[in-house]
Structure formats: C-alpha cells, structure tokens
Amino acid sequence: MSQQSLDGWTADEGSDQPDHCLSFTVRGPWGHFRRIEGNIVKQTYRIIPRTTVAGLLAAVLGIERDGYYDLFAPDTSAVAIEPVRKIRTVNMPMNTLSTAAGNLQSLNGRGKISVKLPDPTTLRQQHNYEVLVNPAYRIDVALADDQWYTELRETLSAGESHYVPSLGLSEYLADIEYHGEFDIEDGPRNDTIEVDSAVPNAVDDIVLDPGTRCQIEESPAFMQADSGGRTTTGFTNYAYSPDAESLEVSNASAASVDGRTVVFV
C-alpha cells in the first residue's frame, strides 16, 4: 500500500475532524456480522462493525485481504454508521461443510490452476445462524489518503465494485447507493442533541427517553496485520435505536453531514 498522506485531512490546524466525506447506503435482504463470542448459535451484531465497513470498501477498491488495515486506522480514517431501517433478526439453521484444511479436496489437481473445495460427500453440520432481515445502513467515510479517497469516490459514483459487495457472508449480496461527497461541518453544540447515527463510546451520555428504545453493543473497530493474518486492536461501544430513530445525547462531539447529525469514530 502507498504511503498515506494527511494533506487535506483537515482545514483547521490541530483539528482531528476531516473536511469532507463520502456518503452511501448499503442494504440487502439478509446480513450476518458474526459476533466474536459464542459458538453454538452464531449470533450477529446489529450494527455493521467498523471493521466490516473497512472490508466492504476494500472489496469495492479491490484491495487484497489483510492489505487495508492501515488505510482505516484510527488516525487516517473516520466512519459514521446510521441504521436506516428497523433492525430485525431471525434464527436460520444452515447445513454447512467444513472448510478446515484437512477437509478440503483439490479440484483439477493436475492442471495449472488448482481450486480447493469442501468434500461434498462428507456429512453436513447444522448450525443456527442469527440473521439480519433487510438490514440497511447509511455510511459516511473519510480517508486521509488522497489517492484511495479519490479512487473510492470515482468507483462509488460509477456504481462499480472490484469484488461483489456483501453483508457479512458472501451469500448475502449487498446493494450500494452512492449519495455523493459532502462537507463535514460542526454539529450542534447544545447541552443535549439529537444524533441520527449510532453513537460510539457514549454509553453514559445517552439521555433515556421512555418513547425511544436504546440498545448497546460492542464490536471490533480496528485491526492490524500480523504474522498470523490479522489482530483486532480496538473495539467500539455503539448506542443505537433498533427502530432506526435518533437518540438524544449529552456532551457529544457530533458533526453535520448532509443535514444529518452524526458521530464519527
């Protein structure tokens, strides 16, 4: 990956907030973002994790696996996530084949190109997946790397993607609707404000309202490559409304994007 540049990241010296971002909505009929804990029932995160957003955009750009973590590091990227549909899940049993190395067989082993697939003659294992129904999220993303930012903007505006985008599993294909490039302006500075996006790391600042449901979940936010592939280096606690409504928050450092109030992480 090329050396990242901080040029153009902020207009104000000393500010850690980018000047502009790209905005799009990703949606699909199904989604599954497997929680790192648990094994019997494969539960899903309700809010698409920041690391999954990074992987999705890396797929759009055609960046190889384990090759994009620096691009989405805490000091070189900013991401805001807003659920735009009511969040609903169902449990779905699935019969699967093991993809462990010892259970793969080579297809066309004598040819120049060899593809390894699970042995279809072995017994299937049934797993219960918790699956999101009709998930949809509006994503605002800023990158310090001008080259990748420009390429992402051109790819999204053209409606193209290097790899097929999906929502967690390759079977759950995703549709991406690009909204455009927007300035990031300072958000409201009132004691309490209405935030449209999921609110990161502000659990104690949520103003509870009897008429608004609020839930909390922690998910991976940052990764780095290592000798074994990758390691999660940071998590984010998100407060969000499962009904895709705004939350009232005190002491929030929010931004305004396209008339919406969001919080980046």
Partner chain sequence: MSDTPDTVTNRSEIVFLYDAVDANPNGNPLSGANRPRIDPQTQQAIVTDVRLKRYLRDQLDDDGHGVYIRNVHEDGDQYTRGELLEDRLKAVEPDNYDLDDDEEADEFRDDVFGEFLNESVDVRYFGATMSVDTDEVYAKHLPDHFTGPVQFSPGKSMHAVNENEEYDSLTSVIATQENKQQGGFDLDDHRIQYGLIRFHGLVDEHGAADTKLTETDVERLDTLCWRAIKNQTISRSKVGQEPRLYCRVEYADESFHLGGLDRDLELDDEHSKPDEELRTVRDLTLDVTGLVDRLDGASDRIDQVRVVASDVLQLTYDGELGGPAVLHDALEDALGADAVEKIDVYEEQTATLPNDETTA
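Think of the rigid core as the biggest set of C-alphas that the two forms share within 1.5 Å after superposition. Positions refer to the first chain, counted from 1. The structure displayed is predicted, hence computed values, not measured ones. First, how it differs from the form predicted in complex with the partner chain.
- Once the cores line up, the CA of Thr99 ends up 2 angstroms or more apart between these two forms.
Please supply the coordinates for the form predicted in complex with the partner chain, as a counterpart to the form predicted alone shown previously.
Only one chain is given; partner chains and other molecules are left out.
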C-alpha cells in the first residue's frame, strides 16, 4: 500500500489544508510519553506527541515499527490534538532491571550474533515515572495516502485495531472512540480566536487571560527511518490549557472540524 494519491487531500489548488479528516478520542487510565530530555526521573509530556499519535495509528493499522514515518510526514499528513480531560500526573516509582551496558548479560560476545539481556538475577533499580492519570485526547487526522486513509476510516468505524492500542507504554492500555469523518473548513478569521486544540508553534500569539492557565511544551513531531532505526526530524512547540479549556490566540490560521476550532500540524 505504498501508492500515494493526492486526490481529495486538498480542496483548492495551492491550499495546503486537507479538506476532510477522521476524528476520534483516545483515552486510558494511564499514559506516559517519555520526555526525551529526561534521565533518572522519567518525566512525561502532557500532550500526546504527534509521533506517538502516528505510532498509535500505525498499531491500529498493523504497520510495523519503522514502517510508517513517511505516511505521517509533514507534507502528507495533518494532525490536531485536543486534550479533553484535565491533565493530571502522579508519580509511579518502579523497580526495574538496568539496561546500562555494564549491567547487561552479554551472550556469545565472540560469535557472529551476540545478544545482550538485562541480568534478571540482579538487584532492581528504582526509577520514578511521572504518569498521566486518565489522559484523554480528541484527535483529528488527515492522510494524503488514500488507501491507508480509507483503511483507517474502516478500521476505526468498525471499532477495531490490529494491535492493542496503548498510551506511550504497552501496559497503559487505551480505548479509542471514533466520532466520524468530518469536513475541514476554514476556522474563524477574527483578530483573536478561541482555539480548542493544543496550539502548535504559537507561543508568542497566545492572548494570556488571567482566568485561563496556559502551558508550553516542545515534543517530537516527525520521524524518518534510517539505518539504525529512526531519527526525529522535527519538533512542535505546543501551547495548551492543562484544564482542557480553549485558548485565545491571535494571528492563528485555524480550521473548523465538527464545530470545534483546531490547529493542524
């Protein structure tokens, strides 16, 4: 299914906005999207990173790891993410086996194949995971690849998923609620608008309101496969309300989906 068609991706010549998308809510009792700059304390992103959304949908479609990065590339996909529950975290300390080089059991180091495994008989290390409690995100997604888009629509509307969906770690099992396919219309064009989704790359354009909390975080957005697996090729800087409220933004080029105002990236 590598054939790609741009039919139906955009309504008008020259427009870079797709004209329809699929919309669903993903939620679960727990979530952990490990921040790349963390070390001993495993901190989590508050907004599910765009790369994680891509991985989640690849799992729904049954695409293998390292097999879906082109499908979700910047010029062939659009994703908007809206937190729909207040964002809360707890600490989940874990005793884990170390995977540091010195603590691995190295098997057959001289042969053509060697395998390194954590030594299961050693003492555990204590790590503090910051985990999201009851995270829930409404996600709108458009894909230029017609075949995969159609397959995704059929899979989601049947309530199916090839692999079991999860939120960041395989044990944080997730549920997906499909809302349907919607037209992407132009959003409001006022000087300042109320945006329901997390707002990408608009840090300077947020109109700060004393009654609304606003936080900022930068997370991986795009990946490319390479010989060693994958490389992050782009980041998004999201502004979002941790209370799952809308944010007031100036100069935003927003879209309207199902009566909501969202910004795609």
